[in-house]
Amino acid sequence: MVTPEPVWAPAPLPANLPGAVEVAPGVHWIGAMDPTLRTFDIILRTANGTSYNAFLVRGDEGVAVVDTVKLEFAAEFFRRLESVADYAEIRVIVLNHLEPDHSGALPELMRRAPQARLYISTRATAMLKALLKPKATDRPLEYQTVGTGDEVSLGNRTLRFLHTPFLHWPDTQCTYLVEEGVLFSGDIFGCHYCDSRLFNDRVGDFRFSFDYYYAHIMRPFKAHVITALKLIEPLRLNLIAPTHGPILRDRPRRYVTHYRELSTSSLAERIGNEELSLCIFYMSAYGSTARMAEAVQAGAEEEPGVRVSLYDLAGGETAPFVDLIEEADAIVFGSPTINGDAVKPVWDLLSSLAVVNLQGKLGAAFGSFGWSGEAVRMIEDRMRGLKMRVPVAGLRIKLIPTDEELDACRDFGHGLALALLGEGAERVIEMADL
């Protein structure tokens, strides 16, 4: 056994936490528990804390360590590791994801096991250098990049890699222990739920945490989830070992199925693929923007093949509207200008859209104004920031719309429908000086 440096002087594990736990034949959990954490990555609430799961795989030709833990919990990690292996046995270190909560103990592990080879995804290379910040005088970092299908042997055990980028960082990969059917999944299928009983069939009901984690971590990358599932679904799965939350040993495939359901659009099932969806959200102070919204709706409905929906933001909650927007093909916002700005309910909804992927969707804005009318252009800027296309310039009308101006609103809606269908020339309607 290698003697630890003083900085890593062993501290006794809390009595209520387990030591290293064998989760499959020759596979031990050696992670750490963080039960008091209440906020993760600034924005995620963690009512039950979280865990930083790391694993040790023993083969007849050496040992592999898969992922490490947050730096503050390194002592726990090393104590559990030392209880089941010597550092001299470690031949392989795998980092499925280099976010600091999984790589915090990596530098010290590499120092203690200098003979071990580090395996990371190709995209993790730059992140590894940024995290370790090696000096020019340091020994060059030694690592091997791997992709889907690459393998490393521990003799009677084989680790196979799956490239699963953006779940949830660009560098993310999964590692599959072929002989045991164990998937070390990184953040995929994880959740922030800390329970020392470890396994999904022993901990409490963590469904809310699982879905909450998906909604905030994986939802913006649904397309990448679908791609990853194509690699994962054919695998024999006896156990899924994510980097956070319970280890999934009881019917692990149901979590894969649930991910498929969460990542699949239900709108297409309900209205079919033959129609495109255009959603109009508006807020109105004295009814002018509402009349504009109805005229925009009427104009868009003139074009077959476009299903148009109209929503008054004064009467709805934000979360269901985010769901609608995620599946819509085009989104239009109507807002009056008050104090040089769009109104708060519009901003509340726009600021909630970071959790969904809107890249390439069509967007547009309109609104009535009294003095200066900044709201429309501010909404358009936000849409462009969300990587949406804004093919038709925003429509602004001063105070109460005339019949001619409502005709312009109908033309605006019709132009949006044509743009959505890929027909007609893009045009600019400028009503700022009316």
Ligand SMILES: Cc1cc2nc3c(=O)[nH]c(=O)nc-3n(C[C@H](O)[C@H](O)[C@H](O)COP(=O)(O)O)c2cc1C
Given for the second form:
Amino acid sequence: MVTPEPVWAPAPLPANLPGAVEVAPGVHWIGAMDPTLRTFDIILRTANGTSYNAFLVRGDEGVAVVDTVKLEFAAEFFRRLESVADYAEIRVIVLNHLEPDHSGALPELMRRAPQARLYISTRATAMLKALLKPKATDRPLEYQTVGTGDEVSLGNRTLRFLHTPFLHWPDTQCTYLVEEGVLFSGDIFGCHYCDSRLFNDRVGDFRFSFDYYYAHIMRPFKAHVITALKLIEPLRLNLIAPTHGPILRDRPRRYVTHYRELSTSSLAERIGNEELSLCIFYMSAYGSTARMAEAVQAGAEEEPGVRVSLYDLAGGETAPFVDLIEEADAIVFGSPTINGDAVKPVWDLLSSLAVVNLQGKLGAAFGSFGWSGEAVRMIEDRMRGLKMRVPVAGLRIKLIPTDEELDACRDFGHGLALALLGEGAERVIEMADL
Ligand SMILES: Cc1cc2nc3c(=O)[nH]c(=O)nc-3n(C[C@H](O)[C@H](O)[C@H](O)COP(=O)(O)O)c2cc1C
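Can I get the form predicted in complex with the named molecule as well, since the one above is the form predicted alone?
Every chain and every other molecule in the complex is listed next, the one we just looked at coming first.
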């Protein structure tokens, strides 16, 4: 086998790790195992470590490498690759997305197989340049961008591309090996679960990890998941080969169905499509914001077609409220101002909303204050930061609300319901508030 001079000495594979593994006829896993990792991408806990799955496809007119591994694991990847192919045979390199845990070994692979053509999604060009940072003196980067339906042939094998952006990087695509019904899915259908037995029917129980991965990585992009599923569901699927975790060969379609369930709103089933949902979350030390909340609820309920729910944040966990907010049409927060700020449970909930897409939902805030009253505006700013619409000016009432002020809260709630139904007046901007 002709092997160019390695840049670094290849470390021997630990005895407990497999070599290259044939996962489908002529398709080898050549990825790397990272069993001791406990935190991934800052936000994810990985009780079982993870794997960086990469694959090699052999056709009678050349070889394709689909994805690479994180830089630290490049030696492992090249060892496995070299055990099943010569670098000179590689005609095609596919990167399904360019996140560093899959593109880490790409520059070195391109150096070792300079004749190979790189295939990336139409959205990946800028990402490639930003990752490889070529200098003006370097050879120009050569690559081919592809979209849904484009194909590359390896003779008796065909790789077909599916454009599946934002799952979870903007440049994400999937690659389908037509003749074998193998989907190289990238991060979709993946999870952080390192198990050298490799296949879903052999490894330990990884359900918790699969759902956890979905909740933290794919959930903010649910709408894109649904779009991608429309491309994936019609495919004949013998095997799904994601970039992390077990390779799904036993009833792979179950995982596609599960993604469909996880991405479909269940609230519509419960309250029907004829009603819109408005959730009010509040917190109150002395009861003033609580009384405002009840009046806001009463006002919103005056409008038929709006289902209103009221929750005291003092009595709840954050995670279930995130689920409610994800499916609600409008979210209203009530908080007193304490030490110049909204109260911590409100911020805890607002900061947990990064995993859901709230773009375009209606948001509003209210609260009782004593002397400076910052909370309401701070909540509104955060809502705008979450790309929500804040069409009705926040309502602040000094200390204990009078009956007239509670009437104003009812009007505020009613105004929110009208805005939700698309019947409200445009927001009036008070010059004094600017
Ligand atoms: C510890 C503490 C700190 C407070 N800090 C502020 C503040 O910085 N600015 C302000 O406007 N009011 C402040 N207040 C006053 C409250 O906002 C006010 O009492 C409000 O009416 C409480 O509403 P609630 O009954 O819904 O808890 C503070 C109150 C407490 C108890």
